[in-house]
Partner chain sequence: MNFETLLSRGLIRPAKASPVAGAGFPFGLGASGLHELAEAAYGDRAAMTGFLLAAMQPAARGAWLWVQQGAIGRDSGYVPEAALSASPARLRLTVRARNTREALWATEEAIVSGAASMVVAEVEDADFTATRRLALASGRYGVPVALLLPYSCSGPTAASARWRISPRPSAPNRYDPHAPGYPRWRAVLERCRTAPSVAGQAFDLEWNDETLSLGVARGLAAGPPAPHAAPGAPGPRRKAG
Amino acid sequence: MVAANAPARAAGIETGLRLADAKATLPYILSEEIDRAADLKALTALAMWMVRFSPLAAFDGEDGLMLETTGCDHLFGSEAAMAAELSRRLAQAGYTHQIAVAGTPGAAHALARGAGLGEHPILPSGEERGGLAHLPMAALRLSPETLTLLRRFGLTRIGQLYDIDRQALTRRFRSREAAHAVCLRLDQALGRRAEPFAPLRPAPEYAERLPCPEPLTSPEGVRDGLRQLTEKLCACLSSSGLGAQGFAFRAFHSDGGMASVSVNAARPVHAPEHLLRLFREKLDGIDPGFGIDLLLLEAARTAPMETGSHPLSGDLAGSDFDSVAIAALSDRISARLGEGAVTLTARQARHPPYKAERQMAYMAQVPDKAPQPLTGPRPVRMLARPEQVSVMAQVPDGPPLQFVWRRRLRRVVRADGPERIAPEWWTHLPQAAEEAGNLPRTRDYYRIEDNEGRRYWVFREGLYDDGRGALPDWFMQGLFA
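Single chain coordinates (the form predicted together with its partner chain):
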């Protein structure tokens, strides 16, 4: 038994019991195989939903969530009001839960496990020692073996550990690690040692929230709320001289669901109109359903805005284009066509033609217009991946005379080449001699023209006697103008 609901617990069925024993106690008990993966998924979704209470949420074991609520409780009035609100929401969504608020993660963990249903113990910071004394040792996040050993010593309550000499305790454990774990967990619960908090998502740098006393049920209401939030957030950003590149808009349904859309900007922005325009394409993804009672807008990846004056004339401009306007255009296109729809082609100093350029998402980079090393003629169109051609007639170490590409026979009238491009041997070092057959092969590129006047760039992969596999194959790499 891993978990049992309230009626089962009332009948004396506890976790750790064997199923056969449980069935002996309650013959009509319903049981189900535990699905850890599904649990984790549900817990992750719940953690994401917790963002309405605190942006920082972390897993606490396999069955708990930890929220960093510093600075968040005033939004609800007080810590007690916040816990009550959280409890109400969770109960509404059908979750059995135990909530506790404390100054350290360890204390909160222990209190929450010790708390009964419906009560939300709140331990003020600094009073951990007294507050935890009566709690069972199991609340201290220790391994089962350690707990067994402590029970044999007669230590069952956390408070019993306070006055024990640490060295004497350590000596009684078989391993130092187990003894140290006890001290560490105790110190962490009491706040004597810091405990790192690893949130599932980094906290947004800026966020605005809009609680709706009357749940929003129309798309117009959502749009209006987004406009208010955007204006507030942008005012906040611009007062700090910042812009942000990532924005997430979350709408919390009153029945416990959450919908979220995000937009990205190629360069930091803080213009409300631009943001609203980006969000407009995606707002259809938010269905008001039975009502939305909280809207949240977060900004991430903030950076100082580059504010500059416009040049007096085009001759004085640093570049030939307005990079701000281009970035805004790119944002709008990406918002509608999908992330990564707008790409910049960057050159790379590499010899293989298919590696000489790389497509990357446009993030307001400045293209590198440095002079490129001289190469042979390059085609006006490159195929994304070379297509194999079957060569009908060929002479060794020469261009093909006839070949079939895309089901058509083409007769070569003129040819130029080869331009021999060796593979980057330093990227494929032979691990063993038998792997020599898998090594990249030298390519001989030919510029050829067929009897219809079309010009191609074909290559022969490999030489006839390079000892790297079978006979060489021919491929189509690109098309000349």
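What you see is a predicted model, and the numbers here were worked out from it, not measured in a lab. So that the term is clear: the rigid core is the largest set of C-alpha atoms that superpose within 1.5 Å between two forms. Residue numbers count along the first chain shown, from 1. Compared with the form predicted alone:
- When two forms of a protein are overlaid on their rigid core, residues whose CA moves 2 Å or more are considered shifted, and K41 is not one of them between these two forms.
- Relative to the superposed core, D255 undergoes a C-alpha shift smaller than 2 Å between these two forms.
- S78 shows a C-alpha shift below 2 Å between these two forms [criterion: core-superposed Cα displacement of 2 Å].
Could I have the structure of this protein in the form predicted alone, to go alongside the form predicted together with its partner chain above?
One chain, no partners, no other molecules: that is all that follows.
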């Protein structure tokens, strides 16, 4: 048995009892196979909801959570008040629970597992030795085999380990690992050894919270709460000379639910007006429902703000590129169309034109204004993939005289080229001699104009008598303005 409800516990059914023994005690008991995947999903959602009490939450076994509440209890008045409020919220959501507060994770785990239902023991830091002495040995997070061996030695309470010589205890165990586990868990619970804490998500670098005396039930109240939080958070960031690139706004409902929206900036910001403008596009995702009793705004990925004067605009400026204005525009577009909607075209040192540039997310980078490599003009529009055309051309290296593209005959009146672009042979080294005929072929590019004034960029793939296949093929690569 992994868990039992109150009537089953009253009839003597306890956790750890075999199902056959439970049915022998209560023949008509109802049982259900445990679903670990669903339990993990529910526990993860509960851990995310716990952010209203602490930004740091971690799993504690398969059925528990551990919160790092240092610096959080004053928000509720005291540790006892925080534990009482957490218990009330969990009970309201229908969770049977046990809560304990202690100075070490091991002590908190032991108290929570050893305390009775409805109890919320609080053990001040430094008093772990006395507070844990009466608890059962199973509260130390030891394996069933180790607990069985300890019971054979007559050790059933944590306090019985205090005065036993460590070397003598180790000699009683056949396994050095089991003896080490007992000493390690005891030292961690008593605060003699540090215990790593791995939260499910990193703590926000800056955060502001707004408790609501009366639950918010209107979108206007949510917007006003966000405005207050934004002003406070931005003032805090500004006083430290920082800005942030990631912001998360969370609304905690009275019925135990939570809704959140997040925005990202291309560069660190701490301007309330800009931040509110970004959130305005997403606030429809927060439904007040039956009421919101807490609002939380978090900032992440902070960095020092750039200092200095703003650049001149117009013909007085040395450059017509305003990185601040461009970043602000990028943020507004991303807030409306989604992350990744704004991209930047970056150059790459590659021979093929379709590989000479790549798309990357815009993160307030200044576009590269380096001189163009020694290549010819490039079209304003490149086709997603080259389209084959039928061409009548001068042989062997002459430009097209006329061609058929998308079922239309087009007569060429002007042409420029060729611009020869060799393949990147080092990326297509043949593994065998018979593969040499499959290597990429040289391309000759031409800029041509038809009798209607339209300009194209076409290429011939392959040379006549190059020994790498049949006759060359012609393709449409792009269109000029």
